[in-house]
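The chain below stands alone and is given as structure tokens, in the form predicted alone.
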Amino acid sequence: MNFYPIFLREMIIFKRRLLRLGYLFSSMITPLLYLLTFGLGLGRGLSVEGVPYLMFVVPGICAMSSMTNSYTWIATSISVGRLHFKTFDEYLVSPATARDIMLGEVLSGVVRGLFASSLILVAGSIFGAGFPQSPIFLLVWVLNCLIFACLGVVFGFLAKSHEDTATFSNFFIIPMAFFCGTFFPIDKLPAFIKTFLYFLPLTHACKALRTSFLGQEVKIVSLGIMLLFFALCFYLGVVTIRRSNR
């Protein structure tokens, strides 16, 4: 349970920005307008797949949320908590291993997550979207916030400057947030495109999330890889820990 104390303190500095009108609007803020822009805006009346934009926008958005709420808080907040405050020499001299550091590091991300995406579910059901139909769903949902999560304190640890968090969103998680099925099927893109993003975690997020959305059945293989790269992301969180604290 030493990993209790990290994911309390993370809890209640959570809790105290929650008071904060400012940190509730930009947690939400970009997802809400994408929501605005392509379910009611650019969607109005048209379907894809077989079902309306709105509802098949809806759960891309949700995972493109989680995806960047889970990495970019505790991404931010490890390096500013490193490189600047020395909060993490604490951790490294303590009884806690780098297992329980990065347990109490991603749980919180995965409450950042899953908190940000949930105001875009909620949004998306008072537009006429719904709320989803199998419980696959919150499976899925928070298997997204663990692995970027994971992520997040991966590259929290490797950066060198805060700007390196921002490089690193920058050249991945931006990119994945639009070519993933995050507004359109992959399937409209070229085949080698369309590949490579067969590899990277949000394509099965994306997928996973609207099928359990939408009731209808998630396939086993998108599941099985995502619990692959959650348990790869880790893995390299608890051996960077370690590196780190040589």
Contents of the next structure:
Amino acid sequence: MNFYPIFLREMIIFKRRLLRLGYLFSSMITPLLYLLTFGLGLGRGLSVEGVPYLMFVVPGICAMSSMTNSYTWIATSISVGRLHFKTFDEYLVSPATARDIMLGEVLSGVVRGLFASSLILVAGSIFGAGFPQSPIFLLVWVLNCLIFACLGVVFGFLAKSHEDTATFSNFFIIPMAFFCGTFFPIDKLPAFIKTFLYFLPLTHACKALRTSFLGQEVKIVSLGIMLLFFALCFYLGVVTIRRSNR
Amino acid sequence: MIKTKGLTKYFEKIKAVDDLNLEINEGEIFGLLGPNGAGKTTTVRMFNTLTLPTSGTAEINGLDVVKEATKVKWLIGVSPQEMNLDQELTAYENLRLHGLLYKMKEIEQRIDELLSWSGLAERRDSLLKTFSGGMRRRLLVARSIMHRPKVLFLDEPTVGLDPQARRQIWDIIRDLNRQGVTILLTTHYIEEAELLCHRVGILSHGKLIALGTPEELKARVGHFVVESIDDGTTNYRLFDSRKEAYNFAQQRTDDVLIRESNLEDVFIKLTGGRIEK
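Write the structure block of the form predicted together with its partner chain for the protein whose form predicted alone appears above.
Next comes the full complex, and the chain you just saw is listed first.
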């Protein structure tokens, strides 16, 4: 096991970016806009599934922001490192294994996902949505970051150009961000769409984050499906790295 | 130290390396020459375990680069054509991460050693972005030898450098070789191969078309060259002896130049230039 140098590299760069204040604000701005327009603007006085809309939407935006941040950072860092700067060859030529590389990158994606979405939770609690208490919330939160960091590695490796990672994001990540129950309950959608959404990881992340956020019981099946997704995506990532010499 | 048998690589339908049979000895500086697109980089990438051969085998120190890739990785140092140092990290950080990847002990000590060896001690904590081309190349070579590899691969180590920086790299290469490192370098600067390499191989369209010491190759095409200008294009004629060259020159009424041949003449002759013999 030698994932530390790969993780460390991403963390050094993350820290350097954080020290530039512009970066910090720009990464906060989109989710904050959602929180303001949907949570406080559109949703004022509204209640959904028996709770004030703000409390409904904060865990949803948290799921969304942890997803996009885990995915985007890693996918971009890897595709640019592979295609443009060729820095990734340094890992591939070293004795670090595919599993080391995968683990190092994924963990750094988790840190970035957790960091960005924790800002949402803080903002939410300032606006009066409350703060999550349950340890299950933390578990689901981390699991969500893990899944999408793994996908970030997979697509960072499959990308033939830098635009490819954005294409995948437009067709997969962004639709999920809106339709998986982040902003509205999916129960009211037609049955066939609901069935389709049931097979997407973010649907379960939203559901589980929301129920644990509100102090309700989390369905084991949601946790199970997320774990399954994580295992599958991690495996896919390792295989993709291993096959990169073809 | 390096041995290939029928090494071949296709990219889709394009043959990049064609049935390469080559043996490079321990302690040698071996130069792989060829025009752009001849298959030099692909060959090196196969030795580096970064590209999988389509067929044939390559061994480094008796280890198969496909089946025993991880063991091979411990033995080799790689300095690729693209200077793939991390631009957003400092010189120190680049070296430290390399040391960690190779699970080295005494990383700090080795970093100090390498930074002063490559003349970059003062730039230890500067971001790579601020380095000149020559400094980057020196750090790249320093990084590739940090874990004390037995075999070093230098892909176009002096491309884009000014004459001064190029000579610094040459000194570095000779110094490493004196320490017992086997070196394979690719280049399309022919005087570089002539100055540094014990033996050279010339690749053209993925095939090895010549192999030997620079002296042997020159003897093969002729030791003397007569340059003359016919209809605005320069012709190079190769002769085995000074006398033959002189006799030819005497028949000419215009200005001609007689000189000793160099690897460049060999290269142009063998890769299909206009040299007549």
